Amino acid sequence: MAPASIFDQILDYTNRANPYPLYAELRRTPVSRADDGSYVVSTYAEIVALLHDPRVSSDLRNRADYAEAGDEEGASGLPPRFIALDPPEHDRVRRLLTRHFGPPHDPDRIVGMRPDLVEIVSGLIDDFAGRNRIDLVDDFAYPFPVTVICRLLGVPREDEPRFHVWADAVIEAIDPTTGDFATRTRRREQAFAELGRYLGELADTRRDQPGDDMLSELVTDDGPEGRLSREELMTNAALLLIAGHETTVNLITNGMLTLLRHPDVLQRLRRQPDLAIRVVEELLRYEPPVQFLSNRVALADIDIAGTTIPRGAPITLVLAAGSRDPDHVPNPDRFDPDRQYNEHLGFGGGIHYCFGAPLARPEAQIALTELARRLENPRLVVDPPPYRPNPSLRGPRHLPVTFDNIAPAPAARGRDHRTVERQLHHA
């Protein structure tokens, strides 16, 4: 039997908890050929020339054996989200979704939102009182985003346990190690194919009701563009609601395994909030919480680092390891909040960069600067901790923390939660 592939070493569980040494052996290649027949890219420079290339497609129905996977459309009855389509359409329904969520189209919304995001972020802590252990995902890094996006998208959170089934779904769908390219897309569909339909008749409900929140906004649109269409409504919807908590939870745990590990920087971030800011900009370089896209396929042959990836091949995007490339970047294996230079591609690029990355910001920098402050003493309880299994959306499946007491909350202390914004502000 041959020996596994160095991207197939990556997709074994076993180099879950540390897969930079293997994404460093990834980089002799730049492009290399998997066992799948996809192409895979893993330097800075090439990568970020594919992101840009108007040759490679996000539509996955470009693919060569897409017609072994069937109609995506008739799979789900729903169209295709955003993030699987080229311009025109992708750019139409993209300034759709954005003039509700966020600059340039409505840049104070995030804005507005940074008192409710310190306010759930300290009732969390407040809620470890009495306790000196946490699992920080399932009391923290989870119900954070969580609540955030279900806030921001008009989401009752008491029906949490009905949609985290069909995120769940999605998520193990898309996980390549989890079945051939057919049976995901199908299982993918069908599971986004049951929360579309259980958002779109909450959205129905808000037409003659509407709120304060995207739901409302996107079925009441009266703007110069007109409306997304029930179906798209439905499918990005979903999209959103499940984009818009997955990689956050990873973002904020893999931030404060990274703390933990790195005492000097929790304690200077302990006394300096301000620091937060490039504290997640390293660890979107460092510990991205997406660590490469497998959704994208070659329109035309493309000469790139000496390979040729033909015409309707697929192709992934080894982000991780882009960003940690030497050729791009010195010391990359070393955590540097205070690096002068830190061009990441912790939120993907081109056309399809991250549309959530204006929420995770704050939502990191908060949650860490204020899990820095009030824990004392913590302590990880298992290094490594258990992982998800997905090796793309990376992450500890659970982290264990001990600390040794809960510092009172801002307001408690004399002070509101405006000085943590005024802190935290990220223009």
Given for the second form:
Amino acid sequence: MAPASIFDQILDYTNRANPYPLYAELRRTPVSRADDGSYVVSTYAEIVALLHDPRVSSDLRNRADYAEAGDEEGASGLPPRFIALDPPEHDRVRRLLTRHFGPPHDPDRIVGMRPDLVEIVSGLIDDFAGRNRIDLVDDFAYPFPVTVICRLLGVPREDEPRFHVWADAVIEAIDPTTGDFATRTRRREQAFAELGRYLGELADTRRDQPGDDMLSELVTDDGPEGRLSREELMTNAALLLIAGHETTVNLITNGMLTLLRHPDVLQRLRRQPDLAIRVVEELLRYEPPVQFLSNRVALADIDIAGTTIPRGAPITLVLAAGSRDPDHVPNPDRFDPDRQYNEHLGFGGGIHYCFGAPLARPEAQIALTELARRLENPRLVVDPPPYRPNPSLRGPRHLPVTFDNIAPAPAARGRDHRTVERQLHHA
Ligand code: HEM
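Okay, that one was the form predicted alone. Can I see the form predicted together with protoporphyrin IX containing FE (HEM) too?
Below: every chain and molecule of the assembly, starting with the one above.
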């Protein structure tokens, strides 16, 4: 039997805790062919070139093997989400959603949520009182971004057990190790259909009784380009709900794990909250929650790094390997929040650059600052911790942490609750 390719070894769960030596091997051949016929790109310059290349599509209906897979994409009865569309449709949907998320139309939405972020984080840490051990994932890193994305969209937090099941099904279906392309696509679309139906019904109630949340604004929008159709709203609200928490959980958990492995940086963050900005950027480079993107397809023959990627071939962009490319950053395997140059691929690049980055950044900055500040003498219980199965959306399933005590929240120490928010905002 032929030995497994490097990329197949990366997919193998036994390498989940530390795939980075395999990424270094992968980079020796910037564009390689995986066992399933897809082209794997692992060096920074080549990934950036393809992220910006209009001959590279995010619409999987362009795959040569799409017809074989059957019309699974249509199984939900919903249009593709904008992450899986090319221009001009992608750009129209992204513009309509951005109107209710950020500048220029809505510059205050995310900035205005910062006090909420501090309040949610403080409340979750307050709940650790009387304990010396927590699971950072279940007790903190998961409930925090879920609460935030629910508030942003206007989804009742108590419905989490319902949408958790559908979100899990989507995440499992995008894991390339869980079955063939057709089966995974069908499973993913079924989960999106159920989640979309739930969000569509919620949005209908907001049309008559709008609040100040994103769903209400989207169903009542009278902007120059009109509104999203009901189906577009269902499918893209489902994308925001899932993308809005699944990745952030891993950034916070990978972040705390990395800080506990680098106690000098943890100590500095404790005293110097504005270091959080650099810490989070370095984490997005060093331990990124999205390790690779397997959602690209060549629209033409593409010559790159001495290889021709044929039209219709699936392409995998290994963002985590690119961000540690020594031809791009010096000492790439060192966790160094002080590095001056830090262009990373943690949020992707080009037209699909992460929509939620302006929210994910302050979420992680506030979470890690407050954990550093309030957990006294925190320690890892196991290293490495148990990982989730998914090789792409990679992060620990549990992260047990022990500590001696919980320091009081900023307000309880006689400080304005918004101090952290102000420090981070002005840093
Ligand atoms: C640490 C947290 C996050 C990370 C590491 C992350 C990473 C990424 C990456 C790598 C992409 C590029 C996908 C591609 O090119 O196919 C992306 C796109 C996207 N992200 Fe995030 N994300 C995070 C948080 C969020 C949040 C909080 C939201 C929602 C509020 C969000 C919504 C999206 C959406 C909608 C897209 C698709 C954008 C497009 O196709 O134009 N993400 N994200």
